[in-house]
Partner chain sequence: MTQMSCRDLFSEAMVEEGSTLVRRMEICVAEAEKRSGKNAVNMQETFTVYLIETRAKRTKQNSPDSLWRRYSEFELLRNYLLVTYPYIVVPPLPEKRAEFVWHKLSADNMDPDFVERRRIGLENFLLRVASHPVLSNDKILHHFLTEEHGWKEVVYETGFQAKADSRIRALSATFRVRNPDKRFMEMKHYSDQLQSHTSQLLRARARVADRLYGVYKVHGNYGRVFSEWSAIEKEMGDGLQSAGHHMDAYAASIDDILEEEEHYADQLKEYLFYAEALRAVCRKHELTQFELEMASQDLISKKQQHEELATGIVRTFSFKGMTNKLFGQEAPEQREARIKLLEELIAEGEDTVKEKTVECEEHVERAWVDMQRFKEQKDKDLREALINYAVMQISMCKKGIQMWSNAKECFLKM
Amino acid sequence: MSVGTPRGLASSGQKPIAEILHPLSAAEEPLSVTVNLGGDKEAGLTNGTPVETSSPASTSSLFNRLQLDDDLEADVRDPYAETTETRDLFVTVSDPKKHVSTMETYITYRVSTKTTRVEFDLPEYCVWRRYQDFDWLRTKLEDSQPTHLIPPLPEKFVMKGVVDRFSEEFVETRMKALDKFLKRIADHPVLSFNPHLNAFLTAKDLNKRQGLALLTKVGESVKYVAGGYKLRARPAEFCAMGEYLDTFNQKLGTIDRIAQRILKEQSEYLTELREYGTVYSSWVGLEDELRRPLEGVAGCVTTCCGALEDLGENMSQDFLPVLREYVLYVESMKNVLRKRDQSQAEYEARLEAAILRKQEDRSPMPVEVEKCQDKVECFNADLKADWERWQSNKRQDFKQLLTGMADKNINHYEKCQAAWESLITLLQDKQTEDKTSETN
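Now the structure: this chain alone, the form being predicted in complex with its partner chain.
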C-alpha cells in the first residue's frame, strides 16, 4: 500500500481524471498482442483495495505471473483510456444443455473464450457453467472490485409455478443476458483482468470457496449499511448520479409497464382477429363467385395473425428482458453509490478524530487517515470513469433496443402489406381473366 502524503487520483495511473479520454471518442485500433496492465503493482486491482487473499488455487499461478509481468512491463497504460483499446478478450455464451440428476435438474451453458492475453495459458477455452457459477463470479467481482459498477445478472429466482425454467424461450432469454453480462465484463478495462473472471473462463471445475473472507466482508458491509452515516458534503456529481438513477429507474418501470400493456392488448387483438378470419372461411362454402375473394381475405387475416404472433414473441423475448436488466443495473449502481458514500463518511469520521488528536498531542496524521483518503479518491475516480462508460453503453444499448423495436414493427406491417397486395393482384387478375373470357 502506498504511504506518504495523499496523492491525487492514484486510480487513474499517471493521468488526472480530467485528461482521461472518453472511451468511445477515438477509433479502435487493430488487434495487437500487447499485454496491458495497470500502472503499478496493484494492477488488476488498481483501486488500491486488496484482493481477496483466499483465491481459488487454480489462479494462484496466474497471480504470480501477473506480478512477474508487472516488473518487466514498462508500458504504463492508462486502463481507462480505451482509445487505444485493443480487444483481445472475446467471450461467448451459447449452447444451453439440460442436466438431469437425482438431486436436481439444471441448465449449463457453454462459455467460449478467445484471447491473446498473457494472463491466459491458452488462446482458446471452452467450459461449461451454470447460473450458480455466474452468480458466484458476480459476487466475487462485487467483493473484490467494490468501486466499480458490476453488470447485472438476469433474475435469479423464478416462481416455479409461473415460469417454466426449462422452456426454450426462458433459457434463450437467460442465455442472452448471461452472454451480455460476460461481454460487458470482458470489455471493462479493470474487471476483465480480475483473476476470478480468469478462473471462471478457464477452470475445468470451478472451485467455489465461499470462505470466511466472504463472511467477514458481508459482516462489514452489513455494519455500514445498517448504521446511519453522516456525510459532510456529497460531491455534486455523485448527487446528480443518484438523482439521475432514481428518475431513470422510474422511467424504465413505466416503459416496462407500457410494453406489457401493449403485449396484452395485442394478444387480445390476436384472439379476435383469429376468430374474424374463421368467419370468412366459413362463408366460403356458401358462395361460388365469391369463393376466391373470401378465401383470399381469410388467408390474409391468417398471415397477419402469424406476423402479430412473431411481433409479440420478439417483444417479450428481446425487449422486456433488456429493460429489466437495466433496472437491475440501476439497483447495483445505487448500491455502489451508497458504498462510496460510506467510504467518504468513514474518511471524514477518521479525519475528524485525527484532527482532534493532533490538536491535543501534535502527533502526525495517521496512516489510516491517508489510506482512507486514498480509498475515497480512488473510489471516486473509478466510479466517475465507470459512470461515463456506463452512460455511453446505455446510450448504445437503448439506441439498439428502440431501433430494434421499430424494426420489428415495420417488419410486421411489411408482412401484412405484402399479403394484402398479393390478394389484390390475384383478384384483379381474375377480373381481367373473366372479362376476356366474356368478350371471347
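Go ahead and give the structure of the form predicted on its own, now that the form predicted in complex with its partner chain is out.
FYI, this one's just the chain on its own, none of its partners or other molecules.
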C-alpha cells in the first residue's frame, strides 16, 4: 500500500458539502468555500460571512428555504433514512417518576425497547434510567466510536431559582429530549449496534465503573499531536463544514435571543391583558344597560388570553428546545471535526518522520504510518456519512418545527378573530333590540 500521499475515498453517495443548502438562509445559493492550501485561506458562506445578527430570516423565507412543497421533498430525501418496515430496533422514553430520599431527589424514566435483532436475547425490554445513565451511554459511545457524530443530550444543569427541574413542564421537556436522543442512536446504522447501547437498553443495573476510563486511541493521538506538530491544511470540504457550523450556530443564537425576548414580552402583555379584561367584568355591575356588551368584551379578552398562553407554551416547550438541541449538535459536530484534525496531524507527523528516516537509512515505511492513514480515511468516511445524515434530519426537524409554528400562530389569530367577530354580532343584535324597544 502506497503511503506517500493519502488515498482517495470511494464515493459513498454523499453530496459534496458545497451542494448542501443552509436551512435558515433566505438565499437560494449553494455553500461556497475557497481554500488556499498554501496556508492562507479565504472561506465564505453565501448566507453571510460575517453574519448579520440583527434579525432572523422571515417565516416565509424559511418555508421557501426548507422546500415544504411535497413535490420537491423527494429531491432531498435521506439515502440513509429507514422506513418503519426496515427498522428492527424501536425505543421509547416515557413515564417519568420522581424519587425522594434523604440523600437526593431525582427523576427516572421508563425506557422501553422492541427489537428483532439477534444481539438481544428477548424481543422486548423495559428498564428505568435516570439522566446520569443517559450521560454514561453518551460518554461510552464517544469513547468507543470517536469517528462518529454522537447526538447531544439536553443540558444537565439549570439555574436554581430560574427553572424548577422537578416541575412537570421541565420534566416533560427533558423526557422528550431524551426520547429523541435514544431514537437517533437506535436509527443510526453503526451506533445502534454498539454493545454499550445494548447494555443500556437491557441491563437492570448498569455497571458504570468501566465508563470512567475515558482514555481512547484518539486520546492517545491527542498526546502525540500535543508534542508540537501543527496541522498543515484541513481539506476544503471539512473547512466548509466548519464555516457552515459557525454561521448556522450564529443564526440559531440570534433566533433564540429574539424568541426569548418575544416570550418575555408576551408574558408581560398577557398579564396586562388579563387585568384589562377584569376591568370590563367589574364594570358590568355599574352599567346595567351595557351588561351584555361589557360581558362580551370581557369574554373576548379572556379568549385572547387563553390563545396567547397556548402560543407561549408552544414556543417554550416545542420551538426553543429544538433550537437548543441544534446548538448542542453544532458543538458535537465541531468536536468530531477536531478529532479528525488531530488524527490527520498525527498521520502527517508520523509520515514526515518516516520519510526523514527513509532518506537517511532507506528503511521501509513503518506499519504505524499506514495504520494512521487508515484511521484518517475512516474518520473522513464516517464524518461525511454522519454529516449527510445530520443534514437530512435537520431538514425534517425544521420543516416540522416551522410548520407547527405556523399552525399555532394561525390557530391563535383565528381564535382571537372569532371572539371579536362574535362581539360584533352581539353588539348588532343589541342595537336592533334597542331600536325595536324605542319603536314600541
